[in-house]
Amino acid sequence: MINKDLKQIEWEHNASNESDLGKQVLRPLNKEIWSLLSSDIIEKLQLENRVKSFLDVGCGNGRLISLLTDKSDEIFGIDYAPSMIEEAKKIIPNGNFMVGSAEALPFPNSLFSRTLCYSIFHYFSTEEQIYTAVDEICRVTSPGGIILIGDLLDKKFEEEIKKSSKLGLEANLPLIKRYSEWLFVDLEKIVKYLEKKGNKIEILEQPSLLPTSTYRKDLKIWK
């Protein structure tokens, strides 16, 4: 079994036995840093006036975009795990959610006004994952829209973050929870190579009373 089909069973499991919604999404965060999360992805998606539509990519359970929800005429998430999208119609009724990969987006060109990655990078397996992903949700971006992908792992401090990893203790551990199999991304990389395709990009730092805004980054795109 490979890792991408691992790690979906388990994000299932977690969907399925964990009430939580933050813990669902390995995100056990309390009401002030779910606010201030969202406040900032409204600030740095520029979502003080109502849009037409909005993409989550890996929406997870929702618990994200619920927070969201009335900045938006319609809501639309997808994620690759059959059970965080029963979740997210659970939470948010009048969402449009669907079961699908960040590498293979099942919309037109151009549909969204504004688009979200939030946190999925990390668990991809590949660099190729990565920039197929990219490509995708700029292309059901539509002109003069706006996208975040948003916590990033900077990869200047891989070396730091994976051995400080406790390789005995990961062992025990899920896929999903094992610090050393997280990857990192190259943000310049990242910038440049959308910088070709004639994108602006900024690489933007994270509110500093989040856990880990140290070494993740967002990056946004205008379309």
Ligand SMILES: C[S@@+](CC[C@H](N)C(=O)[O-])C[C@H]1O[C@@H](n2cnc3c(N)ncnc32)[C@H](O)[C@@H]1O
The other form holds:
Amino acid sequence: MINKDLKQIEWEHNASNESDLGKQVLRPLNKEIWSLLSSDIIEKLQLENRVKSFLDVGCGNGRLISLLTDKSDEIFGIDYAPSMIEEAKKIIPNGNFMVGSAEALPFPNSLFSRTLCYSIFHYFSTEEQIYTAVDEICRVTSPGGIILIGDLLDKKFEEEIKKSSKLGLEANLPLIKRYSEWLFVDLEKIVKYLEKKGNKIEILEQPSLLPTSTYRKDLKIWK
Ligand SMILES: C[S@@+](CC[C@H](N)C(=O)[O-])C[C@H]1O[C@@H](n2cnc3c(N)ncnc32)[C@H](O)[C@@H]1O
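Having seen the form predicted alone, can you show the form predicted in complex with the ligand?
Let us now look at the entire complex, which starts with that chain.
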């Protein structure tokens, strides 16, 4: 079985066996930090005024978008783990949630005013997956729309983070909890890739109060 399938099963397991919504998405934060995170996303996605349609790619259990539901007329979420989607439907009953992969989004071109994809790329297995997902996210976002691909692990910190991981201990953990399995991103390479396609793109810092903000960055893309 390839790593991608194993990780999918592990997410599935996490959503079914953890009762805490934060722990299900491996983000056991207190209420204040969740609120800080959502305010940061609202600002970066320019959601002060309500938009028509919002998509969250790799939405997990919907905990994060439950803090943004009043920002869009319609909320869509997609995740490849069916149990995550079941949880999301419970938290946001009027959302449109479906099981599917970030690399093949089941939507027509230019449907969404805003697209968020937060904290999923480091769980991918290959760089190719990243570029396929980026293309898909751009395809489904409307001209004039805004995309935030967030919580990307900056490749500049890869050696330092991976050196600090204890491989002996990690061997007993699921793949999704191992630093050594994380995929770090060459941010400048993605910027150049998208600029060549005519997009405006900016690398943004995260609020310093977020525990992992030193090595994680966000990408804002204007369609
Ligand atoms: C850390 S959680 C983040 C959930 C949510 N975006 C958040 O920030 O709270 C990562 C989620 O990405 C999903 N995921 C990982 N790879 C995916 C892929 N290739 N396609 C769709 N979902 C994926 C997992 O199932 C999991 O729910």
